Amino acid sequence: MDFNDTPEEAAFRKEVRAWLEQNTEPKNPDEATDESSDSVTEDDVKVAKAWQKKKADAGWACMRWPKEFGGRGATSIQQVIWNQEEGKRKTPSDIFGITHGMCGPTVMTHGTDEQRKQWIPGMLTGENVWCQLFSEPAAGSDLAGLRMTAVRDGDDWVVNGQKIWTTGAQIADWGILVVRSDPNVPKHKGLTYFVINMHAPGVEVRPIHQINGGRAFNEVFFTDVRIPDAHRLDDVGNGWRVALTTLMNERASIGGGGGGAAMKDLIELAKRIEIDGRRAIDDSAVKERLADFMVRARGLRYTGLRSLTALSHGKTPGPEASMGKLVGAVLGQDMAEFGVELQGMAGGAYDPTSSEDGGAWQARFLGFPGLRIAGGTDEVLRNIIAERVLGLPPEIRVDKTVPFKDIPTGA
């Protein structure tokens, strides 16, 4: 592995650097990461779309977009390389994940011409906030047995159904959706895929209230929704073709942070944390629990950095992407267990005014399982290593021929 910027990369660098410190602030290096609320507000919206705009106009947005779509044609390492810089510096709350990681590539892939004209601009700009609409209750994990409904209407499309763990989508301007067109055919290739507008009439959302306080995860319920049939994305029934560049899309966008703030933040906690009149990081078990994180903490940044040497050198890089998001999830739960196990019977007050670093241990601990759902289970995500990585066979799937009507419900 080269950890070592190339001459090129080294003045890109630099050339980041050097925009950022003219426009924002630097963080706090010794300032505990806040992870008490993913909520956002309406002044976050207006001062994150704002700080979009400010960046696209210096040609700072969307950098690997091709340059037909705002884009700078950047290279892979050339985004990593700004995304480490701008993670130094006091930015507003990324709200473009979804919009820029996933339905920008899904639009700019299958959209037709005049549907890049139309959607890709706003997203570029922050004019737009975009959300995925996917899950539904019934489903789990099994994306395409949807049950949600779409029928042919003239021009329009009249969607009925409902998705659940929508991220963002209290604030999203549009949205990208798949749907059943076809339950006599089998379950994979019954599904359309449309672009939405989320403030149409029949579309209801309701924010779900999360353990850790957030309410970033949505309910979003539709009653005779009409989509035009000019915002559906590639042919009919081939929306599970669709779907799959956005899964693949978010898995890329998703990957493993390797835990290496919350490592820091964690040894500071056992340095003022006391233990039987002793400081917590002077216990051997102490010790012996921090050691473990370090080691995990360490191996997960490298394999990462071996990802980000591939990309350096203009490689595509090997499973080491795929297997980040599943040893980075449980490492971050095991991390903010500990945290509030440390604490003792004041680990149970989730209290940001008067707990240990402002309650961000306690909203870790609630907020991590949800990690390990969104962007693929554990389970998905093992079984996708397994078949696709380790080459083992796959796991018998009986329904895959079979008439979506015809596959049994339980019911």
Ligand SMILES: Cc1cc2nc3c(=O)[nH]c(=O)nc-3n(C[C@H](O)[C@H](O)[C@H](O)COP(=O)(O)OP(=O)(O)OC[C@H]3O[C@@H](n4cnc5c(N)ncnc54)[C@H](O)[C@@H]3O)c2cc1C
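If you superpose the two forms and keep the largest set of C-alpha atoms that fall within 1.5 Å, you have the rigid core. Just so it is clear, the structure is predicted and the values come from calculations on it, not from any experiment. Positions refer to the first chain, counted from 1. Compared with the form predicted together with this ligand:
Superposition of the core reveals a Cα shift of 2 Å or more for Asp351 between the two forms. In the core-superposed comparison between the two forms, the C-alpha atom of Glu85 has shifted by less than 2 angstroms.
With a cut-off of 2 Å and the rigid core superposed, Asp283 has a Cα displacement that reaches or exceeds the cut-off between the two forms.
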Contents of the next structure:
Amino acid sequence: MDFNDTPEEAAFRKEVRAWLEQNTEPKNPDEATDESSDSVTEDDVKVAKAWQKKKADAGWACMRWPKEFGGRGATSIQQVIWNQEEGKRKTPSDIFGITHGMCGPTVMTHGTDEQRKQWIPGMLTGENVWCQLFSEPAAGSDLAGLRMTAVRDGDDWVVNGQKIWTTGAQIADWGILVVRSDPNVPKHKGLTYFVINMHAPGVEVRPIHQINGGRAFNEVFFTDVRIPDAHRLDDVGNGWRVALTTLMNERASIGGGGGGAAMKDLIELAKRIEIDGRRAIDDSAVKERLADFMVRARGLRYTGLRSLTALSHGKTPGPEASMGKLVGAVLGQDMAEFGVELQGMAGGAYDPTSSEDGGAWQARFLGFPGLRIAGGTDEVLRNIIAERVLGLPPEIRVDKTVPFKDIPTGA
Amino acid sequence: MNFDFTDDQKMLKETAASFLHEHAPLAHCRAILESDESYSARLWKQIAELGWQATAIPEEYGAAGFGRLELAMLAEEVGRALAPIPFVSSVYLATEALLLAGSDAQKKRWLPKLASGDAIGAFALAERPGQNGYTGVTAALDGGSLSGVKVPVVDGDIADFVVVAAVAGDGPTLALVELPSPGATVTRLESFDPSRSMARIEFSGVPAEPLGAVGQGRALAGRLLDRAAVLLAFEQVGAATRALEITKQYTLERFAFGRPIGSFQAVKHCLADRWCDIEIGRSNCYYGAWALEHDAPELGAAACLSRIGASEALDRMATDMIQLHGGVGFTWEFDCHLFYRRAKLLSTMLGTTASWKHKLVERVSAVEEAA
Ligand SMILES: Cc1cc2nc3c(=O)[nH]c(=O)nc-3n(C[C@H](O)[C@H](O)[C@H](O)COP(=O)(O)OP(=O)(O)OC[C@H]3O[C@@H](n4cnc5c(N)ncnc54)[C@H](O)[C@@H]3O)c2cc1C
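Since we've got the form predicted alone here, give me the form predicted together with this ligand too.
Starting with the chain above, the whole complex follows.
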């Protein structure tokens, strides 16, 4: 049991560092971390795409992808080493999380050779940003209850309906899309999965105003949008299977956040703030809260290292990965709430001139509720852990075998 | 980077599991709990034959010369079995105290006997309710003679020697006292978890020698508690895992409203949360084991993380275990209370969770200030 790099890992780290030192500036360690990056500007997109291109040219992009797809077939540990080192440098905000974490792996798994050739390189080089068009107004947790339709017309499909909560749709060039191609069969059987060009006629993106003021996700409306059948992933009616691949990759890629960097900031904050004339950190109640956060944050970190070790011994990640997102999102929200509370009567101020850490705690407080919903709500993740890790019975389902069109709906 | 136990260590754990499965089912814990016995002398002897008490003792004292990682693996299984033996007192506390601070003569005298299970050691820190560490200790060590009252001393009634937290003229000092000794009165106490025993020990001018440097008692006791906390945390995680398994099985078999109670979402979510607690605890324990094995500077914080994570995991699991069993969970005949009792004994005996939380923050912020 040890944390030290093996000789190969050390050599790899050296190589990574050398390249990063040549191509980036170091991060200012005193700057509070900003996890609330939201509405991206056109400039942000340009800068992010250029950085991705630079990495791709040097062979550092999507390192874990197989060589045939332009990756370097790197191990998970190498990816972590890269992340650790990149984390110490000043780099543009990441707009490719969904593209690389979900869309790429799905196209690789279910796409034909031609489809892979068409889309993978653009993801890798940062030429294209992708988005995930899954959720609908009436279908979130119950994704298979989605209603957007697809009707075959010659070599094309014509799609109509609405998606919602689509992160990054406003900057995306392509999207992964699940739609209902057959309402006469039970819900999971009538779905088909497509890749859609976001610039196609009939696609309309409207930003949604979030509680934190940001506009990172959108409503997307589709009016008679034509998708070539050549852009279908896997068979007609097999959409659910493909969607599961995406969702599995999603849970593996959404970390909980909230952990390491924010923990350090919170301890520093508790040292600066005074309660009744002494440092907050010297107060027993404050200590107990901080310790509770630390135990969860470190526990998540070491759980990550345990799974990394398991991966490097050839194991595949299982439903256990749901814990990282469940525990991490709740932890992030708890820490944010405490960061606001530590500021006492000033907690309600949210102004960079007067709030501690430039208002980062208030920003987190307003941002974390979203993380507890995105990518599977807390409740859905608990169901997954209970059923798939512990083997408890599945939810009673009244809709599983009924033709989709006969399923009762709310208002 | 390799954050896992080796195959050999895991094999040791599996062997221990199947041994305890056969020789220490929960019925054995219950038998001790319901009897007048302080512990299972039979099981203590059997595991001595397997060399468990000797695991971390160096070969020069006639022992196995494995390490703390192997001991951690055994601890988890001892915890799973709720084994009614003085493993915490004798192995994680008394043995570790000698390894940490013992003179050559003290080690030679006690370690071989501890290794063979022929001697049982205990650690006596507490003197009064509310105490969570050295603060409050008044037992006085004066020129080789010890006076004071220690209560409770876990496993004190069966100990052949006790490591006593005392105060000498030059400050806090650990003392080594052999039992029985003239002037030492050992009275057995009722225990919250009668599968483990405890005693009140009154020392009136009992012959005692310092263990470790005079005046260093507080620091030594702190380091000792850190080491014991990591190992005990593995026991707690083991017990919590077992309690989760038993409870899960029960919720699959018990029907209400025409379906297994394990299909109700309130029950499923409760167990999912307990599973997360246990995994968070386990991962922190792994870190503790790493720090202990390498005697790393991070041990101070790692011990707190292991201790808090594991105590909370087991305390919550044992509480929910009764709740999810319904009425039968509150009966003497069901095993839930064995876990409930053991959980609280373990989460208080080295100091409460809150006291470890205070320590964690003090240690982490001190390190950052120094850096
Ligand atoms: C910040 C953010 C970004 C997002 N980005 C995307 C994106 O890029 N692409 C995309 O497709 N979607 C995205 N989503 C949508 C997200 O996946 C859904 O919001 C989520 O799955 C929940 O669905 P819902 O909003 O319809 O809520 P509902 O499913 O209606 O849930 C409402 C409440 O009911 C509970 N509930 C529902 N079903 C169950 C059940 N079986 N058991 C117990 N409780 C249940 C939920 O836990 C929740 O508390 C995003 C959401 C957020 C907040």
